[in-house]
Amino acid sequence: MSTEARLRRFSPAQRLFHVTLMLCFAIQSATGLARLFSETPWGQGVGRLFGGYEASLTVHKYVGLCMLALFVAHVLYLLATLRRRGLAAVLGPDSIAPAPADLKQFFQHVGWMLGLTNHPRFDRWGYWEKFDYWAVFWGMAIIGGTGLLLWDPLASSALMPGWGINLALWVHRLEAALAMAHVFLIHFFIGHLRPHSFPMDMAMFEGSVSLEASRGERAAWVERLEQTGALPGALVQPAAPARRLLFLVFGFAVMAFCLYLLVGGLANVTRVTW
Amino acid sequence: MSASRSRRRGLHLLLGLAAVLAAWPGWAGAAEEVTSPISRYREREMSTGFYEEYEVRPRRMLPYVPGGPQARKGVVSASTQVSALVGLGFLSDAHQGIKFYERRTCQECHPEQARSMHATRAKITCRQCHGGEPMASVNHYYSPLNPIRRHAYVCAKCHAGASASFATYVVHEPLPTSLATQKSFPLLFYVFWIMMALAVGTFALFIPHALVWGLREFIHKIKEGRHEH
């Protein structure tokens, strides 16, 4: 295992963003659902983890604020990257920005799934990864924006009519439901359940991926690194087995908690007065 | 030199923007309490000796028409006598003439109104806002729930400092899924369905996508396993 070549995929800063976002997201999901499902014993049980119905809101507000701070830090990080690397950071092949090629690769990938075409030659980021990344962006703006309006309805009703609170709460709920369902169903499936990743794709935690596997999955990326001579510099040591075990336990603990929220929420959805 | 000047100009621009934002009256600015201008009530104040220090200029601001435009006729069908009356929202005793009124609970006739977060979460009873008997219609001049004083007489009992704008929060929120809401609170209806369309669109694409992908990899793995043996 230690002889296997590993290709660097995420920087320490990016991994830190992911792990903090992941913790904040799990807490926000739990405290938000505790409030939404407060009429049901299940929701009250989730709320008790955070000190009850009222305390859940306090936790929700401050963790939400942390999440917004994280978002601002990420935007600053993007601006710093743009300054350091210039427009190539956006237009180049390492960019997470959507490009016309993504649409083509999407159709080719679906064709490959159905056995009609060859596997697309993905570069560093696949279209589904770009979608996940930008979905967090729009989610942050929508949930964070409405969350700030809901923070203090007395203050926000001075900036907008009070019935805006009705709208803000529904937008906050629905966008959060979309985000949770997307992460708990689709993101977890892609990262854990599909045969390629099972039991867990650790790239986002250890920061590197197997070079051999990437040759098949992301042919254009590895080929580009080889052609530009950047490949030797991009090779890193694999994480120690103990660290990998820690990632596995941590990943599964958070996933199990989130799936508990998903199943509990879906099972109790009819018991809430909407 | 020029860099520091442009930076200073940027700072000035930011300060200017902050000043404009700070001085911005806001959409609901008309609802704040203002000292009455001397000219307006001066004569009355002088003749009656009653001086108003403050007055409130509320706005209705309601996008929400309870029950929709047809609400006036027969929606609150507690009694034909009552619904036959014109101006249901302006009665001094909204329940006058209803048979066996004393024996009934509010929810029997207003089941939809029981479905509010104030009731389900804060366990607030009807009378805590709507008052005791006789219960005036919300638009009756002396009703505590009349929008001209609702924020001060009712909302502020719990939400200290409530403004008239704050009081336009729709406590008895209609179900956003219901078609009737398209007429009674169209913004809520459209906001709800646009968000639902976004969610349904995302899942309609990515759930089958993930499943077919997983299946393809699974089949691929089985085939590979066969080749090895």
Contents of the next structure:
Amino acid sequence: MSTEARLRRFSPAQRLFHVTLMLCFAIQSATGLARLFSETPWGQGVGRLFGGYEASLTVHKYVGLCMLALFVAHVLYLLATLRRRGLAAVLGPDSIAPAPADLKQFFQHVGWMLGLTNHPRFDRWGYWEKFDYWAVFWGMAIIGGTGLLLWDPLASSALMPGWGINLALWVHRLEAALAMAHVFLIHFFIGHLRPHSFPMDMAMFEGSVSLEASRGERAAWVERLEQTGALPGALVQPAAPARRLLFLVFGFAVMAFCLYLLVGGLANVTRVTW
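Output the structure of the form predicted alone; the preceding block shows the form predicted in complex with its partner chain.
Only a single chain is listed, so you will not see partners or other molecules.
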């Protein structure tokens, strides 16, 4: 087994939540696209994976409920954390809440990419990770809210005119397309396809990151742990090779499937009657 020093980054609960959300998002993307592209052979093929056109809608509805349940559970977790830790949960260095320093680090990061400035001294969370995290909140509110209205259009018609239901459908589609484009392009690239993380960043699966790599990528985080004496307690053993192989196979399978959905959707977008 490797003797590489590893730094704990995610708890088992956080990793389980991410894996569950990842699977739900992939299924929702596939079933939604299967319905949207049902006029094309590609869309019909994706739909057959879930039992056909009508079955895809049923899967889409109930997996959507699971995503909303996960979202509610996470909000309750945040409230419990806030009650237990107080303002430190929001204002402390381990908080994922946006801060003025994030804007400064964004511009410094861009300058570093252009060779104009030094690399920012990131703490536990980078500005892009905070953006990804909080984007889920408005995404779930928009997609989840419109999805509930579309669950039973006849019942919803008692609350709004017909044009409101049509508007909800288009908002649902547009926000879903935006979410898929962000995850399949930006999130995948930042998380897995950058040179220092290629071919896959194992942090969310394994729960830890290389201590040596973190000294360069998240210098402020490592130095803070050293100065407070918390670093020894944050070190963990690397995962066994068999588990790492399992993580790689699973992660690549999900990512390849999502990229297949992206390419297939783009290739057939002109063949759909909008």
